[in-house]
Amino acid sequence: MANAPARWDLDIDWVSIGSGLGGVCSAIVAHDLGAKCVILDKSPRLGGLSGFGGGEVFVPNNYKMRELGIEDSDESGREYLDFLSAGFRDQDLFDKLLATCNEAIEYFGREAGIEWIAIEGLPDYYHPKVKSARASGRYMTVDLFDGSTLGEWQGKTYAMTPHVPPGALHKEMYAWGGLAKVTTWDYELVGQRVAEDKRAMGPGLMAYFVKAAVVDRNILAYVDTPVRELITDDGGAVIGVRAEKDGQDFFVKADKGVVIAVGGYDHNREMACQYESMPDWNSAAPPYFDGDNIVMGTEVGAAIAAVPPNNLAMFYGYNIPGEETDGSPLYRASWECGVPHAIWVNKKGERFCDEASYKDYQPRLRQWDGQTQTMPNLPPTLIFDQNYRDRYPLGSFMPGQEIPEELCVKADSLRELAEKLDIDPEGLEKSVKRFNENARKGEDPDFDRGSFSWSQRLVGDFDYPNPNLGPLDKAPYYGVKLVPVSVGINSHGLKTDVHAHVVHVRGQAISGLYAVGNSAALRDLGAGYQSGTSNMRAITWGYIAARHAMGKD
């Protein structure tokens, strides 16, 4: 470990590694608790993962839904989050996050300035087949953030991903018809908010708490300053970081504490194919997550600790040729398979799962053949016909736009694209034959396709008696081989306690340090995975950790 320098570069409180919810919210805290903080961060601008994404929070029962007069209740919350855990949770961890994260949701809102929405009409993932899910309200998220408030900021945050509509708040998509039917969005006014920086969704949520960070409390915060080592005193304790500023050391002393809010391991392939039992690993979040917490953690002595990682939040996609971000190949989530008209089939040409929901099919994914030691449905492939492409994009590709041979294979019938794409002729003839029988009456025996509110609000096209089902009926037809996309959810991370404190192998908490968001492993929601529930892990964590760290808690 590096040892601590004859002079310190920076002497202050509390360091966040890492400019996410967890590590700017902990910023806020703290700096509100009266320390002088930090926030350093290893990429060219703040924001971190929660600023990549939907900028969705799940929060049961939370103040904003009962002002719109939706029921709900702590009871209710507990019992559909318990149910995501499929047990795997530890029982103080997850009564610590319930009993905290609407405490932590309001504070923000009423400190901070966070201008919070409960999203009406998104429903949770299992609703309506779990009694304890709601079929609206549990998402928020903010109003739309004027980026020119961010001043010299501005330009070092993300104004845009490529994963979620620019300038668009969740009311309004669903109004034009949802991500199936952005063809008849309003683009004149999505282009004025373009034009204006207003943002909505990730980059709005994380605009909101960089802007109370680093403009309204003036915090200090640095960019390309990556954090290589901690520096612990003669007892283990943690009381600085070595970080890399302007291509020199960088010693900044931490007299509070320090948390790890660096995110998981998604650029970092070795790691993340061991750790995900996986063959292959590819990532839609910015090239900054390269398991920086699980290498600065150990090197101190932390435990690792993890969940299963079935059922989490990785999905299926692909790379657009030539498309990148940072420098780095962009991968996108294929949110196509739950479109009508799409199927998704294995190596035999066969369906295995309901594609319209990948808490079915990313388990089915993982499907292990014992007799032939292999994982028969790994790789899936996106098959579409041009019905499909009549009515729905692929990727950034509208309807009549020529796709790339590199990224889409194109025939006129089925068994001569079940050949260029190697499956099996006949079984995907076959596939094909019983899925467009059914799916013309609305109706998938195998899969239950198009059961859960959710699906049908996502990626559903409210035209169809099933919004998730259209048949394949229509040349020539169209075939996408599918690679795993991880979206930052890991399911191994560093072992915390109540406080957020950081464990040490040996069991003890390791002084001065924390680990928060998905640096943290997420033994407090368990087996399970909910939209937002990501954000809402690394806000109300921020939150405890910083008033622990501060005497308050």
The other form holds:
Amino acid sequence: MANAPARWDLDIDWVSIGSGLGGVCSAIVAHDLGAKCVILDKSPRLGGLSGFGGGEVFVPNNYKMRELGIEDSDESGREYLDFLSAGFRDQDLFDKLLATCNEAIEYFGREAGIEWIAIEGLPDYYHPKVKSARASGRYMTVDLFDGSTLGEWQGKTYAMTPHVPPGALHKEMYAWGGLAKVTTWDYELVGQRVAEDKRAMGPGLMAYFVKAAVVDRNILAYVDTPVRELITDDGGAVIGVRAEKDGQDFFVKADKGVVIAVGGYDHNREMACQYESMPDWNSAAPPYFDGDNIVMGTEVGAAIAAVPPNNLAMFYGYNIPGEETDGSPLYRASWECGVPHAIWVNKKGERFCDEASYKDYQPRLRQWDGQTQTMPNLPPTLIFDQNYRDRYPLGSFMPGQEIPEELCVKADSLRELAEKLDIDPEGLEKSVKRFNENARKGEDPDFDRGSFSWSQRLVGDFDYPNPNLGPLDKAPYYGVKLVPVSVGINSHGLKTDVHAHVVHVRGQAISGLYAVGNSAALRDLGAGYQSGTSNMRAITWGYIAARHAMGKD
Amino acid sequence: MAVAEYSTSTKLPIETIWNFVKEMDNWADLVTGYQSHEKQSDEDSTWVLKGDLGPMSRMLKLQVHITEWNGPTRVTFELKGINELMDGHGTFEMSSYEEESEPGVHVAPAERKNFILRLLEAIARFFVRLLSGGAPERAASADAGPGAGMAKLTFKLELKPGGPMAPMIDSLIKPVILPAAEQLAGNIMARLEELHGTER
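Condition change, the form predicted on its own to the form predicted together with the partner chain:
Starting with the chain above, the whole complex follows.
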């Protein structure tokens, strides 16, 4: 054996490194097929990135949308995801993913008690511009989860995250006015749910899966237990892991397989800047996603694969001074830019994108000017006016609440604001003047802002003719310098095959080693990204990996 | 408006408690999440605390105004969040044991704490400690109990969150403010008894 210990601390069949959807789903399936499993997570809580997000799972033609009578088909779903992939997908992986995602979703609903619901009224990103996009139903999520049913794990899972409202279902959020109108929500109800630990969205989604694994099935799980390296035999097959538990080496033998499900490298700034070709990098994720997938995989010869980063989930946002998560600065993706009375500008004071659609603004942020050897749209600055402040929050700062100067610059005129922010004043005045003239007509002829249903639904204010447009014409004016804020979905990952096996740089599958979720390269979906596809990939490939390891596929 | 009231007793004389409490520098660094404080006068001070908010933490800036220094029996105060929408007021009363002390109201600490709960708990802890001198944890069994002590301490704190989320925050304060007050009252006594000793 290459690096096997003299004695194993635990002899088991399946090891999930990471406790997000990929790790937990694979452990559930392996268990159900007779395997003894363990889940190891370096963080203090189970749930991974999946427990920290919005909890959407994008599954075309899913059974819950059919129950609601929402029309869809496998062909239409395939066509839509094919459009998203923009030709950068691996056809075999794409076919396998689409052929299995509904089977996996239904399995966990049936066997693991996941209370799936189809989200009504949340459109695909490209609706209505792409024919195969749907206006509703392809996103799945879960019904409210009762945190008290987690027993000892209740306090070791995410009850809520700073990024999505606690205890509120999507349909309620939309009925209350969406993210733009967070000031008008039913906080009596939300407060009651929080007090009772009724979980929704990402925390709710992961709570269902964690309960199915560690409560209902008694699958072993350890938090604060980072895996330090994979253990291989003389032939290069992965046969176990060396973890660190209570400060000591903890060797776990895995007779059937090991899955790397540790997310990506958001918190490894050097790795992220290099792989994402960005001068700076920050993350909205908790600080546990620092490239373990790349490090552990390449140590045993894994190939790294990539898709174009232009369409992934990179936002721009800010850190409220002093705000942290698990000891690391907490970065919030800025949704404010798609709300009426707010725009983004570059240093010339020019708008450069549809601020309400990150699918549009992300590649434009990456624009390279070969004449000046610069990225002219970096960093963007969020500009808004008093109309905005009268109606909408900035992060956790409600209307009427002072925003710290170190976060938000304030001025009585656009010119003064531009000078304070080192932005071209004439450019800013000109841009705002043009934006205002069109916004008052509900139009944005420059970037077509407000033309996507998803943008309207997510951050629009339906009191306006165009929910994403409103003029900036009431002083004072405000500006926030923004920084990159990733949500943990990276362009590079481990190369995997149709069984979720990790592929060696020489082309063969690495026996005993699988990778799923954001640890695996996005070759299955190519250049495309759409909310919920990351969770869908994790669930589906977790399901596939475990079945393959147990000899079922 | 969320209200918490908690009483506990000690064998220490109330003058001892008062002498400790009346100088905030005695206990400032013991306040949960303490980052800094600035004393503008005997009545006014601003505080910066780092609050543990479940999956996140943030800095809380608070203005505290003492409205009544009536030593050694009573202090009243008002508080206002500088960067949080929160107002409140409270009292810290000391009385001799002969007036009959009541044991503290014992409420099991909430096992599940989300960030808002922890925020509010931190606020509650802060204000109780502000008036008490903040002290190490004291076991509940250390309470002198009826008939055994020389002074009774009663804390009363009322918090009123503001802004559109006020109903949600208000409903969150209620289940956590009393356990927080209980814990803090114990801490007060532990610190004082550590400094001055007791006869038990």
